[in-house]
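Next up: just one chain, as structure tokens, the form predicted on its own.
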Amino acid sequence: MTSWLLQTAALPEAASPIVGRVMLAYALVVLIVGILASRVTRSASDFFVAGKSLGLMTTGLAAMAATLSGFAFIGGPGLVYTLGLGAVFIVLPVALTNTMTAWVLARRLRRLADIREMITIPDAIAARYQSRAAQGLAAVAILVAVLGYAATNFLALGLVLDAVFGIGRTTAIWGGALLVVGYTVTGGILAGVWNDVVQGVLMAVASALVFWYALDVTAAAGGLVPLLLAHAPEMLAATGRSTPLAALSFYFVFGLGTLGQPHVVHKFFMLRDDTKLQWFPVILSFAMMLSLLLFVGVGLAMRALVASGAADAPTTPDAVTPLFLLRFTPPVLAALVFAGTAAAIMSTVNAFLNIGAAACTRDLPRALGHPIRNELRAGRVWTLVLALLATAIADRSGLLVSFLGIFGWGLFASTLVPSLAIGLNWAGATRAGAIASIASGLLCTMVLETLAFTRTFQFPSGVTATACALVVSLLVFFVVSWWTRSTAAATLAPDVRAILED
């Protein structure tokens, strides 16, 4: 991923006091949800997979919230403002990805959880390949990426809170972290899921309203499309201001890479019933389409308004949404979007901390042959430890936060897509292929993203390091599995084979 996908720039202060009041009200709701969730969190299964008690609608909204995060409100519109329609290639594969996720992963993960004691993605990898080494490597990759993602999101949350309350970045970062940690440690993933439902509805409604205002404001200035055609026609080109290869790279990475995002696919372990999964793509795609109206509408509207002289240019792409909201929408709507942004960030951090704590509590100890007895207590402790580490990194900001945040998505994709998404659909995948793929994905992503971030090496025509690492990992997976194909039958347990062949 490239650096302009991160929300690390300062946001303008929100002038209206109603924004602060709505944010405080939402914080109170979050705390109440955490307290209520803690009352039904009595086991490690409750803490990590909500006791496998969620309905399809709740799971869909939770997956949508985890997928979009604060990027849909802050980073995404800034990216559209910068690249035009080229940025839309990130979200074009939404319907395809949701369908593949439901058909390729969801039912098999849920049924694996029924036949095995399974609550994490590395658990599924261990069951598929009968390999503690594969489980441990997957846990290491998840842990590294989780720290980066959580730190970047804590920083983004701090910037939003500072913009609203003017309390200083450091105070805002630690205050936001304290709120997230409070309901995550007590209520576990269930608290996050309940907040995801509130956030998902809020995101969809607010995005649709903001999109209407974007069309209304640009209509008064001459119309969105006419303004862009007159002043910035390159924004409406098929791939915007990005190259065709870069746009296709976006499509490939976000289309296929989503299958390896553990904070999203982990939600399928929580399903109470998998018999209605055919409706999952419809629910998730419709919710995401509504939420992404702001992503596209605000970015293009601000570019049209700035190009025509009807609005001042933002100092940074990350300021596109706040500037539009504070100038062109009612204070109540601006307040809802700011609250939605904070909610999106908090729910995503909750999911990351949960899977990171699971890696430390369950996957790494089991891979080393020393399982922990009280996983609920250890999970809460590790959640707190990881949150403190991520917050400290966020507070320091600078290179380390940016570096870790940049390769998080790519690390998940390159290490988990081959071994998990393909492995659960191909009986010919082998233990050696999975281990080699996870190891090469981890190494390649770290090396290539470091070279790209430090500008030691420039990839041609906008191709991302993530795309290259994912291709390498896929090739290694197939080649090594073919080379060791004689071991494929021994790699696959009879109960797991039954699920693959169903």
Given for the second form:
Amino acid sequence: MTSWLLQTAALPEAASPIVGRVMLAYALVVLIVGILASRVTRSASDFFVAGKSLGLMTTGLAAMAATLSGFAFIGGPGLVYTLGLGAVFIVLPVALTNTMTAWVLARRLRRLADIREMITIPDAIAARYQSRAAQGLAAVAILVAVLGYAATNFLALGLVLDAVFGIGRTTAIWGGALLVVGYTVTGGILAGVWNDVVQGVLMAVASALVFWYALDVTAAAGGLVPLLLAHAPEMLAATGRSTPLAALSFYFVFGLGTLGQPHVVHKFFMLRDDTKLQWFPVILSFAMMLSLLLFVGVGLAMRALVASGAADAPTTPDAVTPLFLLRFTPPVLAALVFAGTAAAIMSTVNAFLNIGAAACTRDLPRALGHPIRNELRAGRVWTLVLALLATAIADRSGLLVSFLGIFGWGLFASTLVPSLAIGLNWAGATRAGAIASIASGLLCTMVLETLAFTRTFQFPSGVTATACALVVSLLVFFVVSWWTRSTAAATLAPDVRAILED
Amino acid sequence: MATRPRDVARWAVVLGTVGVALAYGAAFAPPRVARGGEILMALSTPTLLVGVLGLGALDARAMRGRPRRVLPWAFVALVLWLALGFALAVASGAPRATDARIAGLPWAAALVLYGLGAVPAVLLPLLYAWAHTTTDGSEDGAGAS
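Can I have the other form now, the form predicted in complex with its partner chain, not the form predicted on its own?
Every component of the complex follows; first up is the chain already shown.
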């Protein structure tokens, strides 16, 4: 299902002096932030969880920036252009998930980090179930997902840079990767988080301005709603051109799956003080709603403009946003959105590389009983290794990058939602239930996504491999935990139990 | 100790998961059964998601303070609101120019963007902030951290 999350096609050429200058200025900001962050990164805790030093606003903007990849600006509006309001069901769960993550995970993860030495999500799973096997399995799932996700994001970054600078795809991919790796290796997650703040503000402001232009341009042509009702009324049906089951599936997967995205939820380890969480959902929701205006507005506006003959039809859905920006908005705003898109991709890659490096540096060695002594140095080395691997995949193999990319969201969701999100809120969950659930999520996602990717098996409309794997891992978690319920108490350390229940 | 509302939330998660599984199973069946699957999905998805929300929110700490009288009913209302909205979305067809408008949008589009999107997006964070403030003051005093 997540294949359409990937941006693999070239974008329309956007080479202009203003766009180029804004992008270069942004790259300079990113590098300066990386250098500044490297000066205060002195331990593995600094490198992986920013020394647990973040305030509320920073955590909120960083969580938003990590959640929204380039898909929010490029792929998403293209999908709205294609499916109408059906595609909005991907972002609709945001209405719930911002508060849900705060209630379900934020305080418990932060308090776990206080009582145990904890810097990764598999660390939290190990503490919850007192199980190195569960930690190791979760780390394997994260590593597989990270590699595919990072490769697709490097490719997407290369496509954006190529569209702006016209330097060729290979140069653009390696150039973009060099920039991301530079600040990730030196400044760790702190560099990423500081850049996330810049990026979050940039995304919210640019998105709101583009939305205003979308309404303004369509108003001059007859009005967004009247144009759509006259030329493409099905776009404004409740589930657009999607089947109802497909739209509800979007809501289910992206609603529940959010709780299992480690690059987002591990930001809660970084909070300085969990009592300040009170306004976290308000800040996150406000920033998200602003940033998603572009997602909803541009796709519908372009459909209305194309249907009424005021704009040419885009050659691919991914071209919807670039075409709208270049044709209907001032060059400075177009430049800001291109910079915002590149920034969104970079922040997502930074977060992925960081959690991938943590899995290699900390979770897998600990699961195997051989912890690494200098985790900061190992973390930097593994960040570099993973980045090189992901960039090489992005550059060399079109088919492989598409194949690996489909595992990202689904693997995170099916392996981590039951064991982490439910497990941290239910004392009856058992170690066996968690291990069985993570293993079944891993297996189901890989098998079902492969069957769907190779077209060996055709799912009915609305049913997806990701959703099936998520349902299976949830059911396995409940059934095995019930079956082994007599072991539940032994699975739970008293200090962890106190956090679960209060 | 697990609270009673939290037990209810856990059962909502289990029932919601089974409902979603059955809804997907129905998609493999003939069209008449598949249509029933859509309705089941419309009811099960909010039950499951709000159940998870309740699992996180209705802990012993919340049950000691004023939220114990408000949160469980707020979550029941949220399930009903979303389920009704999804069911209407499933049942509605393509809009017509003569359809009633709500704040500039045809009713079906308004239902999705305002009813299922904006309303919970505004109210839930405020509910969280309120519950955070009114939770018995033991947040720090409990000394959990």
